[in-house]
Every structure is written in C-alpha cells, then in structure tokens.
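Presented below, as structure tokens, is a lone chain in the form predicted on its own.
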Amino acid sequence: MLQPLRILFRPKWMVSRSSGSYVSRMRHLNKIKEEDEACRAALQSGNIFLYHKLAPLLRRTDSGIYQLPALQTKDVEEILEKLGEDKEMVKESILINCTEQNEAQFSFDVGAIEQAAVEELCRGTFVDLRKAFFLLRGSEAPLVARGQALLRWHQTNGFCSSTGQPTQRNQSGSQRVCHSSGITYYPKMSPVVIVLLSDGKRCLLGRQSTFPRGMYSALAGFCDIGETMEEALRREIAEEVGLEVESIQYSGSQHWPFPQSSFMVACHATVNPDKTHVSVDKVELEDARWFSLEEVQEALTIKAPPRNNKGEPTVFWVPPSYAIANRLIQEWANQQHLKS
C-alpha cells in the first residue's frame, strides 16, 4: 500500500525579505513578460547572459572561480557593434527573470558570431551547460539552465504545428503566436520523475552509457499521458530494476535542461528487504546496483569529475549538488546516518 505523499509545501524557514516587496517583484515581472512596451524599457536598464549556440558564458576570475557574467544592454550593443553585427539584434534576448532590486534579466544566443571573437571582447569563455554545472556557484546554476532552455525552445518552436506558418514571439519572449490559425504557444517542460529508492540499508543508483565514467544517479524517468506521479514512479522502477515499490515520499522539484527542459519531480521510495534482487533492463539502463550508505558517503565528497586514469579503478561519484539526484541522495544520507 503506498503512503500518501507529504504536504507539497512546508515552510522550512523564514523569508527574510517581507512579503510585500515579493509580491511587488512577481507583479513587476510579470507586467514586463506581458507588456511589450513595459519589457523593452526593462531591457534598456536590464542585464543579459550572452550564450553561444546555447552555451553559457562564464567568466573566471583572479581567484579562479567561475561566474555568471551579467552585462548591461548597452554593453552588449557596443559589443555587436564592434564586431560589425546590428545593435538592435539586442531586441531578440529572452527574459529570464528579474532580481529582488526589479533589474530585469535576459538571455541573449549570438551564435550566429564568431565565438572567439565574443569571448575575446567579453573577458570569457562558452562552456557547455552539463560542464557549467560544475563551475558555478549554486545560485547562477538555476538562472543559466533557465536561460538556455527558453533559447532553446524559441529555436525550435518558429513554426505553428497546425499550419506550417511561422510563429511570432512577444518582446519578452513568454509566448509564440500563429497570426494564421491563431494559435497561442507557450514554453513547455516534460513531467519526469525521479526517485531514490532503499532497502531500509542500501540505496539503488543506475547509469546510463551515455553518463560519463563511474557516475551513477537516481533513476529517472518521462511520465507518461494520463499517468499520476506515483503511477509513473512504479511503472519506471518495474521495467528499469524489476522491483515494485512499496512506500513513496515526496521531496521537492527542479527544472532540468536536459534533454529538452524537463520538470524534476523527486521522491524517496522503499522496497520489501527481502525482495531486492535488480533485474536491470539493458535498454534503459547500462547497469543498477545497491550500494552502502559508506560508498555513498564517500561518493557525495567528490565535487568535481574524477580523472579515471588509465588502468586504475574507476571511480564511483554523484551527480553536482545542484542536481535534484545529488540532493536525494544527500537526503538518505542524512537520514541513514541519524538512524545508527
């Protein structure tokens, strides 16, 4: 029998800001995402994340810490403007967010220059997303996946489904308009869940080929249509692992921009101890296994890829911190470690 899932939320701590000014934040961006006229004005005194061919730019600084660079609008035409391309290009970045401050922000692709020519006038380097990770603090990481993904999808969604014709964006960039059929689009994410599942000792992680070397995650799969989350949460652990879940407890969310802009559902999950054994669906799966709340405990202390040299064994690790995984993990961890 599954146990219900938990209160979605629970306030944890307290907002050090008053309600109020989030309130007048939300209400402020959402009237530049609305307004045409309202969201040019917010980029003229806004900051944009360039990217190129949806990498980020990030920028290294003395002490060897990678950043977020946020470059004000003006700099960015002057920008175009030295490398011979038109200032008004500026126009077609992509808002984002805002800050706490109501400085609007955007995400701008310039793919269609010369990447080291950017770089060379910007002081950085595009790197790619899944590597970015890694260098960011956690703050900017949910700000440039966000940012990459609303590129992403204006890139591929120029077309109206139902007639052919091309679809036209709102100044912000919230939406897509067919003016033939009048079809109104809108950025989209994909349902997936994602769970960690234990034995009340043991914890079970999987990989994919596609995973680099020795990184194993918790399993993760598309919900299907008509499916609830717990429905899809059962059916992907049978066909990845062979195993049927018993309880399910809710832990939190994440956008995640890979594949394409997915929403990151995450649970705990339990199974009978004494029926463990993993029937792993090659398919899906490269291999699954069970592993000791040491192996993991040592695994969570490794920050970044490890080298995996030659001959030597290879290195069991997790997911950054900044991956829902990683906090799912750390979660039984923690929680393991309070039970001995």
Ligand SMILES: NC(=O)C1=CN([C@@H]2O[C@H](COP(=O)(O)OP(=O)(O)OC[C@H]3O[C@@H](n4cnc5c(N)ncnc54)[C@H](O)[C@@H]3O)[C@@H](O)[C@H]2O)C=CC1
Given for the second form:
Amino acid sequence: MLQPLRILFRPKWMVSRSSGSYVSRMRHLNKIKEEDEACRAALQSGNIFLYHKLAPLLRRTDSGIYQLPALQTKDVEEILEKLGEDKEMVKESILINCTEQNEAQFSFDVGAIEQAAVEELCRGTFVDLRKAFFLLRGSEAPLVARGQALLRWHQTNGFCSSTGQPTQRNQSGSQRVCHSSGITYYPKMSPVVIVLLSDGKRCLLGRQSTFPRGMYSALAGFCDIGETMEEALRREIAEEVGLEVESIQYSGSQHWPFPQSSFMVACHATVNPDKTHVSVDKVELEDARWFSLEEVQEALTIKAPPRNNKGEPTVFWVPPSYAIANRLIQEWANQQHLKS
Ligand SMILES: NC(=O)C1=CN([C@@H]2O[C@H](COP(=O)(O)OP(=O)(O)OC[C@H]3O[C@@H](n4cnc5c(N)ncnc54)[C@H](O)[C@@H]3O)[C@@H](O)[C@H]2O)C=CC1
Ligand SMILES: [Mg+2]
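Form predicted on its own already given; the form predicted in complex with the named molecule follows:
Once more the chain from above appears, this time first in line as the rest of the complex follows.
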C-alpha cells in the first residue's frame, strides 16, 4: 500500500553540500561522539549553547532579530568562575552536532545557577522552547530542540531501570552505562505518524481540546510497539475518525521536542471519495472535519491569527511553518492547485 518514495520537497542538504565535505564532517562528528579524549579536545575549541532548566538562551540583536548565541568554552568557564561555581562543570556539556567548519556544538544547562545573573553576563534571556521556536530562524530551531532533547534525556536517565544504580555518561553524552548491569542506554525518540488525509478534493484536519482556539492540524498518533508505520497510520485514522485509508505516500520526517522527543513521520493518505463520513473519537479529538482548498489556502496565509478581547484566536488557522503538519498541508494545497 505504501507508494514508492517520492521526494516532494528537496531538502537544502540535497542541493548545496558536496559529498566530500559532508563525509569528512560526519566522520569527525562520529569520532568525537565515540572517543572521550577527542571529545574533550573538541570541547576546548567548540561552541556551547546555554540552557536554564531546559530553556535556551537567546540574544536579541540591535535589528530586533533573535539569535542563539554560541559561547566559547573559555567564556562559559569565566561565567562559572564569576558566579562562584566550579569551572570544571563545563565538562558536563553534551555534544549536539558540528558546524560546516567542523567546530563541535554542545549544550549545557546552568539550571543550578541563578538565572538573572547568567542572563546579565551573557546579555541574553532564557526563553521557553516553544517561544524560541517562533523567534529563531532556519536551522537554529532544530539545533536548539536537539540540544534540549539531549539535556532532558540525561536529566531523566540518571539511574538504571534494572538495578536502580546510577548510570555514567560518556564524554559526548551519546550514551549512559550502568556498570553494575552492563546495560547501555541511548537517547530515545518515540515514533509518531502524522498524516494528511485527502478525499481527492478536501483534506481532513482535527483539533485536540488542548490546541489553541481555531487551530486544526493533521492527525497524529504514537506507533505501538511492533507496528509498522503503515499499520500505525491505518490504525490511528480508524481509531480517531472512523475512516479506512486506501493509499499512503511518505513525505518527510521531523524531530519534535514537545512534550518529549518524538520522531514524526509525515505522510499523505487518501480515502475512497464515497466513504468520507467522519466519526470522531471524542476522547482523542474535540473535532475533525473536511476542509476545502480555499479554506486551507486562506489558513496558510495567516501568520498570527486575529484574537478576541480574551486573547483567543477567532479564525481557522493551521500550525506554523516549523511544524511538519504545516508542510503536509502546504504540499497538499500545492498539489490541489496544480490539479485545478
Ligand atoms: N510537528 C507537528 O507538526 C505535530 C506534532 N504532533 C505531536 O504528535 C504527538 C502525537 O500526537 P497525539 O495525537 O497526541 O498522539 P495519540 O493520538 O497517539 O494520542 C496520545 C495518547 O497516546 C498514548 N501514548 C502511546 N504512546 C505514547 C508515547 N510514547 N508518548 C506519549 N503518549 C503515548 C497516551 O495515552 C497519549 O495520551 C504529540 O506529541 C504532538 O505534540 C501533533 C501534531 C502536529
Ligand atoms: Mg492523535
């Protein structure tokens, strides 16, 4: 039932980078991930992104743009010393990635230190991750999400679930080991399917009661253990809206940090145009309904929905562009437009 993989959007990495530099960068990254000594050396010349209780530090430029300040290790050591902390704490930084210039990028949570004092020294503000997603541009949003996801994982996996003994991390933070049981733990993502269902003319969008008012999104659901992605997709659609899927086409994927790390697999799917009656599972969804191309096109133009005097949005709108749901909706609208 899964259609042959067809890339609807060409990601930037497919266009711009020569394979030579990409290969050497990935090999360098893998070395510092696996070898403690290489990672310690990389930290000396690397970039560090600060978080306070998982909220990333952002800096507003004079032109009003928000950026993710990349601090040098010596800067962070200086900040720690100024605030009466042990500068060796910087070694707890977690490797996130590396730049095109092979500079390692780390995340470090200063949650044990007074927030305002760090903000003053860094000339920045710690911002909730959801807000940071709105404020940052381009590749900074996935980077900051990845850094936070890794910090969160370390903060919540300090003990072995078999022996109850403390686990020890390697230098990069790519794993934790319980030396008592020999179990190695790796950072985890939960697989989720997200699907834009079409009957050929309309697309189906739903909303949970916790969504901001007026916002509808593509339907999503966690994969059960042992399921294929296609099985999870068919089951979720059957459970949530009582429809039977006819065909599936893969679109793309995204790491989603809210509320915990999910691996979103995004697909388009179709139903028989004669079998479109929606029966909503009211436990999961507040509402789900079919939307026309015109309605969707209008919603895609809304960047900030108008609000009533209680601050609630007053129109139908869809998730912002950083969410993969938006991309699915955009792709569907483009394809419908080409058909008409
Ligand atoms: N990036 C994007 O564009 C979008 C992302 N999402 C994300 O997709 C995720 C799944 O969507 P839902 O409709 O809420 O899923 P869902 O339809 O599977 O319902 C959630 C329920 O599934 C159960 N569940 C099973 N495995 C779980 C696990 N590993 N973690 C948490 N709960 C689990 C829980 O009972 C939970 O209440 C959400 O975290 C949401 O944030 C949803 C829409 C758009
Ligand atoms: Mg769901």
